[in-house]
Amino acid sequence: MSVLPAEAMPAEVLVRVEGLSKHFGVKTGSGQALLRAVDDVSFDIRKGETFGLVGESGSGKSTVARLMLRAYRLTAGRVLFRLSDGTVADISALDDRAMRPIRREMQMIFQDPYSSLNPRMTLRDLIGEPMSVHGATRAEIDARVAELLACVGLRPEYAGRYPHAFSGGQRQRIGIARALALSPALIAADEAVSALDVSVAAQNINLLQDLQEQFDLTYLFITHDLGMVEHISNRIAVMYLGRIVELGETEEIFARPMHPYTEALLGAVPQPDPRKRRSGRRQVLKGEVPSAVNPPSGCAFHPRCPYATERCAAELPALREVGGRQVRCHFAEELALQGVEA
């Protein structure tokens, strides 16, 4: 493991992703092609915050999380993680054996509360499995499972039951308890409430926020629901076709988006109270998300962008600092000015 000095990244940063890329080989009618699922993604996640990652299906959000937690091997880039002892580790190229002790500090909550739980295992075995892998005794596991079930609003005596006895919302709480089993610093929640009813999803979001305060957790929150990400996230990154197109403080992005794609996503968020509806521009996206196997030239968003020019089709915009945030658009300043006037 490559251990770096603590000063390798700012003290408030828990995870740093630099130039993250993941390419898959896929078969096509004409032979083999390269699918660029994630391409040159960089961001920091600060200790104790909720960092939202949003975008349409196929934008690469889940792949970023799996790369960051080293469920996938990186094609390029690196991931720096601050360990519990304060040192910084470059985990980019570690093998499974070297990653094992680090996995205690980073866990994941999966999207589907049904397929993510083994139906042949009791709650005690499901929640206790990570502890068993890391050498905990049976007595330690039993005590910890009872504690975690109580933390997520389930009775400790449920430990002997199987997943089929629980609703979708309860199963997701079991998944949350399993993610907490090893007292991690970072939890990646991959569409963790998208499969639940609205009221149940809201309850689980409130639970996640309570647990964050109780256990000093840091979240990577992946979702396509901008209303949800506005409620829970401190900062958000908007992804389109494998790249980040805008990154900044949640309140600022929702108040004044600087990328046309972010603007269109926000315009699609339903707002039942007419007094709270956002004024200004509302763009309706046309067409479909392009294929990552054969992406458009220049800016990948230009075929759907109402502001696109010839430059957009010819030149890939860099992710650059504009007004205190990062934006990947040639005309971010002009769009920001229009937003202020609106």
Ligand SMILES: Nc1ncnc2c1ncn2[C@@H]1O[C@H](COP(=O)(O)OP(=O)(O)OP(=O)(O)O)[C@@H](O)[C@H]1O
Given for the second form:
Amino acid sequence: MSVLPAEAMPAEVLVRVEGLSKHFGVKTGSGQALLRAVDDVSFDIRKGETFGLVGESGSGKSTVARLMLRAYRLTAGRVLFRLSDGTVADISALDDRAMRPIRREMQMIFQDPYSSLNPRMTLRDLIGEPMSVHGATRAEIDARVAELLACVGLRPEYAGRYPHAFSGGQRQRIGIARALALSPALIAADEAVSALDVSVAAQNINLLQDLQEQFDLTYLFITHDLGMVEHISNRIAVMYLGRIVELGETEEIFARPMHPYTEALLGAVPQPDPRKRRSGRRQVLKGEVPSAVNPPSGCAFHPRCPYATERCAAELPALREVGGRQVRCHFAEELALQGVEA
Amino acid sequence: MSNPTLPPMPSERLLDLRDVQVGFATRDGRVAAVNSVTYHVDRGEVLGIVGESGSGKSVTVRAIMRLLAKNAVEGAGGSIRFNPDGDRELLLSAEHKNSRLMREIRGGRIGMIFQEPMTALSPVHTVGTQIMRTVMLHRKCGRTEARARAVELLGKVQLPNPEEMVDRYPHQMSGGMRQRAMIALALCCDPVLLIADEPTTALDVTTEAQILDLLKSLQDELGMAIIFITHNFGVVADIADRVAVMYLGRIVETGSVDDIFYAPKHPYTQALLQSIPRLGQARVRRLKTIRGSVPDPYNVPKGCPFHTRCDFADAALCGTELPPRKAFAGDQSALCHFAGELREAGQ
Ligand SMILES: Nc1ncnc2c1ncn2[C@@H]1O[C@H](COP(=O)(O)OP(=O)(O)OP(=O)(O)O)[C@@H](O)[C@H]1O
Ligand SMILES: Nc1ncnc2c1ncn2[C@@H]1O[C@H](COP(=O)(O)OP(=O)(O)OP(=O)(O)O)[C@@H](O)[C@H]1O
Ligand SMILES: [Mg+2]
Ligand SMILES: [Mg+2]
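Moving on from the form predicted alone, please list the structure of the form predicted in complex with the ligand.
Let's see the whole complex now, leading with the same chain.
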């Protein structure tokens, strides 16, 4: 059995991802090919922290979350998860049956609150469904649904309504209430506020932070909004073409990135400050994200990297420890990259 | 034809909207989507329009293009005037969707980019064919010339290998490439006005930065004006000369981009600016928020549309009387009883 002793990972770690890979078989013009959506990804998420995952579209962020929550089968690697009793389970090795009691401890909130909520179910059924699957009684469910609605700032009287009667931001809260129903330890929020207006996103981000404190939650927070990720995350991992290129404390990475891709991402963010545009510092990254079916040789970022040398085209840099963080660049020590000015 | 009751537009003025009203008849009653919207665009300038979802940004530009849905009801007192070449004021608000003038203007003097390129680009034709059709329609030219123009345009929007791209179908392109093709289509007849409705919202920051740079350089080169709709304040700061802020179907504040960001006069503008997390800002525990939510457009509150959520509202005044538009230096104005008396909470 794959339950490991508590010492299998440090006490502060809730989830450990080791050498995670996911390859999809895809059709191309000339037959079958392998798409490396996620390649050899490893990180720890500590209990009570918010771990941010950033990167361009197609870099593998959602796939990492799905692998962690076992919505996909892994191609390689393993996922260790600390259960509420303190023991550690290798969930990559569990079958669906053994996985069931563990699944309640990990929940996901999705980007699209419209398609992820069944329009024919009332809020009571939507939010109560995970509990009834786990065998709660009607009265227990009703009481818990009312409590959860209050938690996410919706009126308990709304329990009998259908999702179409709510705005996008409110639907997102319904998704949050549903994720909270089974008192999970970990919530993966995949672009959970990306589609919302600034003021609604701000309300929901504050709500997520309040709930984190109240219920001692750990978040995996996926977004392409770097301002948001800086605000909410303790640590972040930056992904490019299925691999982690930089990982460390949010504040340190934003102040002084060590990977040229991180620098480019930070530089691309349009800032709500017209003076900055006139100072003209913004550097625009050229070209497109290469195909994950046919990635570039060496460092996958080299064709777009302003600092690339011949070595970068030839040799894949290892993810190494540099100054308290992990960086996948041959020149991490030599480059003095530009972060975000306060 | 021009309207004799309106003063003539100054020569620098390209587009002028006054008191535009659009409602929709629905099963549940009437939705007042756009209420007395007044704004203008001068030649060669970029007007940014920001505001929450449902505030009427898209409906207003659809009224300009005469592309309103069938159930739309327009107020009689409003006017939309367009002076493309400086010598004739066209009263667009008097035109029907399919009038000869509108068919000429759409895709001709006014180009449009939509949020989701897949809805504007046909999936069954190559991008080249789609650009060629528009060019042939408006320029009355032959296929060879139209194809050459399509290749030129695809190069202009910086698509790699335009000779090859011209024969691609939209689904064979990435999101950023499709958005460029969409821009090429919108530009194909040298418009004097480009309407861009959330053109970068679906894109990555890196692709967004590329598209914004592209639009800026094209605007420099071609001298066209742009109406740029977005809900991203970073994007507005990056591209706009002037900004209009919409709330519940009304323009609550307009001004130069600097005045809007550094000296906002309307409490809604101030609150929005405070609710965005800014890169590099000292970490704050909580974001500022605006209490409550946008009222239902079927039941717009009496008085100031924002009073139900405003920290400065005086129930007796703001809850009953629609505020006047107060004007300030530099063409800034705000729809608030207390504008100019509040602490300016800019940066
Ligand atoms: N079921 C699948 N079959 C084949 N390819 C897939 C599948 N799911 C994802 N991919 C591919 O894997 C790569 C990573 O996708 P993923 O959705 O994880 O990216 P992401 O970083 O979440 O992007 P986004 O920001 O657009 O959500 C992409 O190239 C994607 O096309
Ligand atoms: N055909 C229609 N029938 C009924 N109501 C409509 C119709 N079209 C738009 N509306 C309503 O008009 C209002 C303004 O919509 P509009 O699309 O202009 O908002 P917007 O500011 O562009 O929002 P977003 O940022 O979400 O695009 C909304 O309340 C919308 O629901
Ligand atoms: Mg994703
Ligand atoms: Mg819109």
